[in-house]
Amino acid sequence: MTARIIDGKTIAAELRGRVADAAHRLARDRALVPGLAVVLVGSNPASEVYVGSKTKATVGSGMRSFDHRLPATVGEADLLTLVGRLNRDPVVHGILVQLPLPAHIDSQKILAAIDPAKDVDGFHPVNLGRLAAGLPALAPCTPLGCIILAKTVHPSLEGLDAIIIGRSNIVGKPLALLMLGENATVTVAHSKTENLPEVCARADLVIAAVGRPEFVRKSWIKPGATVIDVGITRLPVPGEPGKSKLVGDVAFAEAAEVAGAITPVPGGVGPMTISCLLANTVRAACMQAGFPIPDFSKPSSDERSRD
């Protein structure tokens, strides 16, 4: 069996255009023009090149993009109140302070003073809580992503049993939560499970965010399941100093070998979270102004008849 590749550039893509058009309407319609606030703090080179991205991927959907650079001394009280300045901007529907964080200042309270209703990241622990009790709420974009990429496989999760590797408060538990959303039945995995690859290869949907590099093997993969990979590492190449490529969680070239679809590394999981903050942007900015909310999380049929 050779796998099928679920595409997330293109996927990503489609979605964007979707976003883009909804930012059109609201523009049109109603006089809306959603807003994205992104704050960095200090000059770190992938951070920066990730709020680039954002920032182009913002304007590039019809929305403004408004960016916040600080030094990496700025004080922990200074950055709460650009936070707290940006909660009572009428034009700015969603705020993204970009991690990581310089070691004085304390993240989580920097995350904790995000409006939840601008909390487009969806880390705020009102959004989480939102979550976990099924009522609406702004979803990391991570998990949200994996969820439409699994949905280009299969366009109802209801039933499929899935396992998710890794536990994390940003990928893990909330993509959990969401899955369960969905009514698939749902394994948490992690280092403490006992059997990991047996229990591994009764899924029909596999997503490896365990940040270990090709740690999922062919023998982990039921065959003709959906692989998932949110892992990215940076590896050297043997043989060929100065040289490295990208992998992630899964053992790319063996576990397609038996999947019956696969996220490549990279290619995948990536260029769906810009998409998805986006989507969460457009969908913050309906929510502050009481308009009908829309609903992103399923690709198009294109997506979802793509071979």
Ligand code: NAD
Second form
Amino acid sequence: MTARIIDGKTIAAELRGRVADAAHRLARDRALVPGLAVVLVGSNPASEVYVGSKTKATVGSGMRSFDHRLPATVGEADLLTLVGRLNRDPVVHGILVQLPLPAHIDSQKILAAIDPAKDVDGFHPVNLGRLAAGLPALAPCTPLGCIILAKTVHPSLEGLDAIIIGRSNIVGKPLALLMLGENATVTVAHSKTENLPEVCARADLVIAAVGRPEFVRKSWIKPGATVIDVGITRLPVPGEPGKSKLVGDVAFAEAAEVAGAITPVPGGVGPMTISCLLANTVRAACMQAGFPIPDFSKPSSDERSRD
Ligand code: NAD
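Structure of the form predicted together with ligand NAD (previous: the form predicted on its own):
Next comes the full complex, this chain leading.
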């Protein structure tokens, strides 16, 4: 069997199109232009690239983008003051503080200071708690992207036996809550899980978020299962000094021989994250204005029928 490739780039572009349509309709019909503030502290090159892409995507989708770049030496109190100002600013509907922050700043304190209603990254304990309680919440972007990708293969996740490998607060745990909300039967595996290959081989849906390149092998995959690979590790290309490539948590070539569908790395989960951030910004703007909240979690029927 050769797995169908789940094309995250195309699915993310389709989602971005739906989000941009919703943003344009809000501006035209209700004079509401969703706004996203991104705060970048220091000059981490990877963070600079992420922030640049987020700004471009926000503006390209008809929303307002507010960039705040602060030196790595900024104090925690000054950063908290900025977050407080953005919390009160009515044209800012979403606030994202790019992680990692410098070591002298307590990231949890900063994330907890963001108004939960503007927490488009979905990292605030209130949003995680609301997710756990099954209440409407802003959910983290990467897990949301995984759900949308899974739904391109399984329009309903109800009753699916799913395993999530990894229990981080930003991927594994919120993803498990989202999957429970979709009525899947969820196993969350982690570094202390015993017999992981056997546990994994029972699953109809495998989501790997570990951060270990090519960790999940072919023998762990039930024939026909859907595999979603969140992991991203940059590795040097053997024999090509200075060159590197991105590798996922799944041994892609061999897993594709048994899986029914699989995401590639790059081009799978990665592109979904920014599209989900834009979706959360539109949702946050609607929530704050008391307008109906659009549901972007279902892929369009075009994406579902794609083979
Ligand atoms: P993390 O380091 O916070 O968590 C890793 C998890 O893997 C932990 O819960 C740990 O228990 C589990 N783990 C470690 N070793 C294991 C083992 N031997 N067996 C089973 N489980 C094991 O990582 P994270 O932030 O959740 O990210 C995971 C991966 O996903 C990374 O490669 C990261 O770069 C990637 N990521 C991608 C995106 C994206 O595509 N947009 C977003 C976030 C994270």
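Positions refer to the first chain, counted from 1. C-alpha atoms forming the largest set that superposes within 1.5 Å between two forms make up the rigid core. Remember, predicted model here, so these are calculated numbers, not experimental data.
Asks: Superposed on the rigid core, does the Cα of residue 240 end up 2 angstroms or more away between these two forms?
Replies: Yes: residue 240 shifts by at least 2 Å between these two forms.
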